[in-house]
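Single chain ahead, by itself, as structure tokens, in the form predicted on its own.
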Amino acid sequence: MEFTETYGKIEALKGNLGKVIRGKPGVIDLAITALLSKGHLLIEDVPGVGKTTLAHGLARSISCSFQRIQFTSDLLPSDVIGVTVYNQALNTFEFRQGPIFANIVLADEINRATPKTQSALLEAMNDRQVSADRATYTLPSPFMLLATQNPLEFSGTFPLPESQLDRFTMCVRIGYPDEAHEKEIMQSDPSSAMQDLLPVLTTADVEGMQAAAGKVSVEEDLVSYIMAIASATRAHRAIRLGVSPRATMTLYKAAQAHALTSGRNYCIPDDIKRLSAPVFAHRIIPNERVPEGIEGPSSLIEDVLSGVAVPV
């Protein structure tokens, strides 16, 4: 796929998502970046700001299979992966696929399920396959998991384990819309807008765009810059657990995808600076005491960035 053609398809996807996600171009860019880097997206925010709408909009913009899983406290791993049943007519056991077998899967309110059910997603997210009854089943390609979660202080939520958080490419917040866009949302019919949303890409287009993102040039100085940021998180006085090697690899791939969404076939330091907080913040564990003026993991990552020299 030619670069100009690839960028044109990315712009078409941005425009399509902009019809249902009003006034949030930055969030749309991050969602597309996660898609092109073959990653998964965690959307954390209060109810009613468009978390599920973003996932639905992305799925409807691509001519692909889509499944939504509503996570609840009584959801079982077999409800996600599938189950082996006995076929009496054929006198044999057969595997019936669960909703995880789709190109785009929405795990709605993922932190309302128990840790046992949450862990059922680990193999799917990392290896794009699932195992059941000594057999392994490959998931469709492309495969992307979009998960929404409410803040942990909300009732009925379970914290996601660190191993699962590490498998999400990014964690983003949508935030409240500004007054002008909230008026538009209030006076519109969201369900009608979603129904009118037509696909602008095929799965073959997405795979071609992902391949193009993997070819984006990253200079050695920028690789060292990523490593310096990662090392700084591991040595920061206010961070108990820094980012893993998986996180540095994820930031590298995300920076390639972000450059492509910005119309470039090469990375610049701003790609890495822009993505450091969305990619790293949910992976670190702060100390109980943090310096004054720092609020939350994202602020910690910004503090880390301020102490790392940017390559010229």
Second form
Amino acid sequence: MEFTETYGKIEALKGNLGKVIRGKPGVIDLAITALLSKGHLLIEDVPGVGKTTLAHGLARSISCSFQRIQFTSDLLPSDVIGVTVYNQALNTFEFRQGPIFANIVLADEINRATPKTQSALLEAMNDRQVSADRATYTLPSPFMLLATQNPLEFSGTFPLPESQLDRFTMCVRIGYPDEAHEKEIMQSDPSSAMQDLLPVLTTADVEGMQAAAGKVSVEEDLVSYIMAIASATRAHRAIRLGVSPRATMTLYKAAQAHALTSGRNYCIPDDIKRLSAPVFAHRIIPNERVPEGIEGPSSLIEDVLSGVAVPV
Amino acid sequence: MAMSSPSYILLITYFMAALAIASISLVESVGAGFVILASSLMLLSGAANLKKKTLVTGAPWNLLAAGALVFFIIDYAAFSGSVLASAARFLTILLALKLFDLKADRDCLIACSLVFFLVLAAAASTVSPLFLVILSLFVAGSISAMVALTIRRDLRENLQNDGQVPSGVFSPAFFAAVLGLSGVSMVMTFALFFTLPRMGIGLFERKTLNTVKVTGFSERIDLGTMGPVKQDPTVIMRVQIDGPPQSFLYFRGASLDHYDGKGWSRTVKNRRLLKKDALGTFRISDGDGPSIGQTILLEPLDTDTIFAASHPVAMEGNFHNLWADSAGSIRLPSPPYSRIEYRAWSSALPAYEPPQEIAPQYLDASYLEGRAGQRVRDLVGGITGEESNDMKRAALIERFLRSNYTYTLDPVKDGGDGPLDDFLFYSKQGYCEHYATAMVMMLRAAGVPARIVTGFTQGEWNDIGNYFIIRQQDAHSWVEAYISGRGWATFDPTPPAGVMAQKPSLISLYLDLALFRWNRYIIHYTFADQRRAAGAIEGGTDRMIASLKSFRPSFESLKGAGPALGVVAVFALLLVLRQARSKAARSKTPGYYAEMIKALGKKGLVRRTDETPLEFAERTKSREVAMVTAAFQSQRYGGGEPEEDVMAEVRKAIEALKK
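We have the form predicted on its own; now please give the form predicted together with the partner chain.
After this comes the whole thing, all chains and molecules, with the earlier chain placed first.
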């Protein structure tokens, strides 16, 4: 696929999503970046800011299958992956695919499920396949998991373990829209807007875009820049656990995808700097020495970035 | 152990203040009372700083500083009269005041500069080796302070984080690096010190006001004056001799001839000016037997007499001229009032002089005229008996005195008529002066010309540095008798108990060696030494070149050298390649972008190191900057050369920005 053609399709996707998610071009960019880097997205925010709408809109913009799983504490792994049932007519056992078998899967309130069910997602996210009863089933391509969680609710939740968090490319917050956009949202009819959303991409288009993202060039000094940021998180005095090599690899791929999303076939430092917080923040564990004025892992990453020289 | 930056800088500042106190305590004219006062002021300020209270600031500070200046002027005009001492006091007061006002980094910097001037003041007024310790500590301290302050300033400017130094910066590795840096700079300083050419004298050599008072070398000495100094351990000189010590050495000073019953005085006045020969050596006499070469480092003394092992033949040193009197003492035109170094050669034979006319004073026994004199003559007659050989008679008298009298530094007075009578016939105890006086008078009574000689015994032998340490307590007096046919021969009637020095401890020997080397090679490091060192290096190189010339390359040795040469060549090639690569890495930023950054910098717009070019461009809100940045990004990160028209635009934009 030609670069201009690819970028044109990205622009179309952005425009389409902009119709349902108003006033949040940054979030849309990040969602597309996650999609192009073959990643998964964790959306962490309070209810009612459009987490589900984003997932829904993304699925509808691509002519692909979409499944939504509402996670609850009694949800079982088989409810996600699928179950083997006996077919009386054929006298055989056959596998009934679960909701995970879709191009885009929305795992709503993922932290409400038990760790057992959460871990069922692990293999699906990493290897894009599921195993049940000694058989392995490949998931459709492209496959992207969008998970949401409410950061304020703690009772009856099971916080995601580090291993699972590490598998999400990014953790983003949507945040409240500004006043003008909120007025607009109030007066619009959300269901009809979603209904009017037409697919602009095919699954083949998405695969082509993902391949194009992999070809975006990253200058050697920028690789060192990523390395410097990662090392800084490992050496920071307020961070107990720095980022893993998986995280630096993810940032590298995400930076490529972000460059493509921004219409460039090469990375610039801004790609890396912009993505550092969404990619790294949920992977670090702060300790009790967090300085005053810094709240949350995101601003800790900002603090890290302020100490790393940008290669020019 | 990492430290927070404010406490670290405070610690260094106080460390430097302590050095300042140590420095001014070396400036002797400052006074101990003032040093104590300044130290307590600084301690007080330390307590205030620990409580984070600034006691003196702003206008009161300026007023106090002005007061200190007035104090300085009054101090100089009315009390000390020495600019150095008054300035040292003034600077110390300023420093103490500054310590009460340590708000910003700048204050610490000012405090450190004040310490620098105080160390300078100490350099100008001391020759103590302690100064080397202070200087080394000062170098280490000031380098640490500068590094810490620079780190803080950079953090403040670049990160705008209020100088909060990240943890782990002031780590043991940091201290090790600073100490290493200090060590390197000290080594470089020493290299400069030893290689920079100097004028005839040592750089730190200067007139010292506090000379050591020595007795026994003036025109007249009274009996009993030498007793007190026999317990004074002040070092008078250090003597290196060529070769191992052979016999017990007497370092001869002055000689006196007239005894009046109470003390000795000099009546033989004739003296001659010694001639410097072509090599700069003063010939004292024409002795040509074996001689003992000595290198003597003489402490500042208040006498013009200079010393050498008896009997001196020649001397060499940084003197304009020398006087020698007929009694054999060597004198400078005036007391040197500073440390001097000279070489002397003394005859290794007991006596060498050709027959000469003896001045009548040496036989003057007028004191022996009365009743007391008769007793002495009877005593001598009893000792010498029928012996007619002068040499043997002198030896008999010497042995008599050595074995029948008690050596003590505190003789009792016991009813005799004058000290000599008392010593010989009543108390029968005394020290070198009494013994020597007695022997001279006894020799004269027996008709042998004799004189008393004052000087020093050889003192302690420092076998670590191979030199003699001669102290005030080694002051001694002995006897020279004229033996016809042999000349002036040395006799020492004092029993060995009064001559032998105590065995010194090993630590004191090491300490004294350090002091000696410091005086010799730092304080007294002269152009002559440099010439000698250069000569030694030249000689070494000559030998090396000679050995290289005599090296005949054989086929076998070439075979061995081949691979080695190959390794060297590859190594050199790698170095060159590395250099070229790092050069390429340096020039990764296109010139036009650097030019733009420079132009913006002049307008006060500086890119922070953690700011991306795009963020910076957005901050400037300038269309031109955005344009140049876009071209820069695609070239720098995208790897594409900008098109001709883009470059033209870039040029235009930069020109616009330069305006």
